[in-house]
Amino acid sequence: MLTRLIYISDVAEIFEFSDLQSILEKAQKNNPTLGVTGFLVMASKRFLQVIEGPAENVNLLFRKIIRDSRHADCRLIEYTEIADRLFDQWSMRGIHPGLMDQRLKAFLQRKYGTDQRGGLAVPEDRFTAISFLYDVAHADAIVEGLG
């Protein structure tokens, strides 16, 4: 059974950009063996991540994430059985708004809003979160369309 899990968590107080790189590198190395794919966005001091794959392996990874000191207040947004993956192109890919094309960032801010500090808002409901993750994951097509 294929499963999609989406969660949001707060970034731990002490967190460096190298920590994000470490998370992504480890996931890219280990996830293919588990048959897991996904996408991670770090914005507004929050993580928003989707993980897709066999339920047992998705559950295993989520239990590790909950115990990871780089995450605080981990909240499950969606957990559902799926017929097909939406994020099958990456064992794990991630992005931070500071690395986004400015046209994409402006598009996302118009579509999803901004936080209290003017940064990119991270949606917390499942439908908006999946849309947000999909838009960011397919940014190349969006930027090309923005001209």
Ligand SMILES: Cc1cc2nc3c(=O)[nH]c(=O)nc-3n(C[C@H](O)[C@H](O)[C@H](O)COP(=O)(O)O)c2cc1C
Second form
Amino acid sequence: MLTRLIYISDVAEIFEFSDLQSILEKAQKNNPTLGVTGFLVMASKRFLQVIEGPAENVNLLFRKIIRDSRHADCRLIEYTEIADRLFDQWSMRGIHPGLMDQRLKAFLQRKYGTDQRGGLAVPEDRFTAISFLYDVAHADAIVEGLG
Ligand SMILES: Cc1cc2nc3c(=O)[nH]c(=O)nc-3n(C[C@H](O)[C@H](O)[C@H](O)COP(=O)(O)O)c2cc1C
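Now show me the form predicted in complex with the named molecule, since the one above was the form predicted alone.
Every chain and every other molecule in the complex is listed next, the one we just looked at coming first.
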């Protein structure tokens, strides 16, 4: 049975860009074996991650992730059985506004708002978070559409 899990968490106080790289390296090594796909957005001092795959593997992975001290306070915002994956492009990918196409970043800021420091805001509620993730996953189409 396929499951989709989405959560939000707070990035640890002390977090280097190299931490993100090592998380992604580990994920890209482990996730294909688990049959897991998804991606990880890091913005506004938060992580927003979507994980799709066989239920037992998603559960196993999430148990590891919530214990990871590189973030805190994981809030589960979606946990549901799915017939098909929505996010199957990557075994895991890191998305960071600093590395985003500027037109995509501007589009997302207009649509989802900014935090107090003018950075891209990360939505907390379920439907907005799914819409945000869907937009990011289909960014190529958005950027083309924006010309
Ligand atoms: C925000 C965040 C997302 C993570 N995502 C994944 C992931 O998708 N896959 C993964 O294997 N580990 C991920 N990790 C790392 C795990 O917490 C854990 O360190 C890793 O799975 C341990 O792998 P190992 O048992 O092979 O040493 C993530 C950690 C954080 C903080």
